[in-house]
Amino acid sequence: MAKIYIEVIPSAGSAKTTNFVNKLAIIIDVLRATSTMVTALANGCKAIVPVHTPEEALEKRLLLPGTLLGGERQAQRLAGFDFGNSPFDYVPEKVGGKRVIMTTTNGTRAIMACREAAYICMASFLNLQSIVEAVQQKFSENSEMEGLVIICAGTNDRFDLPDTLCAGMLIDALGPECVLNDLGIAARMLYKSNENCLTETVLGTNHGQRLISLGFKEDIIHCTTSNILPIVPILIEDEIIWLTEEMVW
């Protein structure tokens, strides 16, 4: 497989300036968007519907009958929504067949940052070796690829050190061939450095310990779990669906 060239961009916000076209995007969202959504589509939902706001998550419902409401503001439920962003509110009885509209305060607004990538797919620590197996084949059919690029969606436009560890263990994943930006030599010596204590590294962080101080610690030790859900969440025109050995991607 010839070289990835990886760009890791630190934020939401920082996804305005980048360029995607052509190229494999990667979104990581630790605490707690991307880790929900992917337990949530192992738990038997349908599709996620990623949007900007409350206000246009209430008016997709409208269109979409029969579709639940999931989504938080500063980690927080918001008021008339089914769930709010922790992976445990998803659970097979309440999302089985189901599509939710969600929106999150920093995940699913780097998800809509980036619709111009060819590709576009959601990682976490949960499902972490099933990304690098769908990365490494889809550069391998596609030598038009122009590069992977890795969106953290940070917190408040901000670095955001779980998923930079998240990005590092996936870059670390994809070997010593890939090219990377400084960010990404950075998120790669971050993960190696602490690849044997990553739980205890983000209770630790200060997105780690405002979770806990809202009651949110079993949230975090199961989105700081690695590669218990063999799924690849990817956004098909306005839904995220899991990908099957069947499907064109």
Given for the second form:
There are 2 protein chains.
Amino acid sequence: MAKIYIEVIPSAGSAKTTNFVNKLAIIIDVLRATSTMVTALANGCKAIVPVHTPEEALEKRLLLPGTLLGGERQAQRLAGFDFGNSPFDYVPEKVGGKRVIMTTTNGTRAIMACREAAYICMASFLNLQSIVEAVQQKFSENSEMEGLVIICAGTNDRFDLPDTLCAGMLIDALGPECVLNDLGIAARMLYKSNENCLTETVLGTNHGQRLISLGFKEDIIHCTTSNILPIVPILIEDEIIWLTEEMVW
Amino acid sequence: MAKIYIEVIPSAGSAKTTNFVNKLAIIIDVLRATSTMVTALANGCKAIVPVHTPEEALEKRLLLPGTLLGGERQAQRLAGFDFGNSPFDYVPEKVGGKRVIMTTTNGTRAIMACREAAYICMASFLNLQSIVEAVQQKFSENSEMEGLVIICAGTNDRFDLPDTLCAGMLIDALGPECVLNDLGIAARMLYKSNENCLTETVLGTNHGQRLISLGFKEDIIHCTTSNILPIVPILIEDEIIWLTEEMVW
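Given the form predicted on its own above, I would also like to look at the protein as it appears in the form predicted together with another copy of the chain.
The complete assembly is shown below, putting the previous chain first.
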């Protein structure tokens, strides 16, 4: 395979100054937005509609009757919403066959920030290997692709170690032919020195400690489990859906 | 010693949203501003005056006759300036007993961005151990100190691996009692997995590769040599000077 030029960016805010034209964008928000989206889709959710604000979510529901609302501010469920941002909220009985409008502090903002990209998909540890295969396929079948941008959603526009570790795992799996920016080099090094203790390391991060203090330790354990959900969530026409084999992407 | 709260920030731009009140700020620009400042002071330079722009540097020289001008844009010496940003430019014959007004793309900008800090000093691999001792002394003698902010100057407001490795070396030397943000945790991990190959790793970074292409490989080798200059450069009244034992800081 030809070389893939990869730029890792540390937060949703940094996406503003990034060039996404003719690129594949992958958004990572391990704790917890993209992990939760992957889990929801695996549990039968029909589509996730990312929006910027809670107000926008409430307005959008008026236009899409029967849709559920999910998301958080300060890691907590919003008033009037059906779900918070815990993957365990999105059980099959509740999300099966339904659309969920979702707004989170960092994850959905990162998704909205890279709309200029040619292709957009969502990664987490849960579905990492499926994303690797999707990237390899996209770059082998489309010679117009100019690069891959991995957007770590970050935490309030600051560097977030869990997202960076997941970016590093993706880069490592893509192989040695990748051309990386410094954050990509660092992400791969960080992954390699933590690959046998990912959960433990993530529990010790700032975001990990905060979620533990709020009672979400089980969420972290789930969100740091690798390759259990073979799903590629892609953004198409303002909705995140599960890419199936018969679809044209 | 009591716990030290350490925040590592990735670039001069991020310093804008950082609280520096009652904190010690340490600026790191391995390639090459802070390494060059340390080298210049070791070679007898009386003081370095950091300024934002080349124009400001030229204006300031009119007010300070006999002062030299140093710095870079695009890693190259500026027209009408006495020195570029290479540490090898600042030899004793030229800088001995002189003031140098200096402007660089990232390093001097980072210094100007943390002026609210209670104390400000400049670190590099060259003088790392002296900085460690200065930090330990400051926090043991002053119980009002609320924390340490390590500003990696970065490259055009992006994450820079050489600066982050140096931040990691500083954190590692300060011991296990430090309370770290995620970038601090990552910096220490990155340092630990590269401590025996710092020069090689820095040569492979984006900034390293760029300097090599411009003919500055020897600069990188110098700038990644640890603990050869026992100097603590501090910012006092708009000038960077060598902190000596008889001085009150």
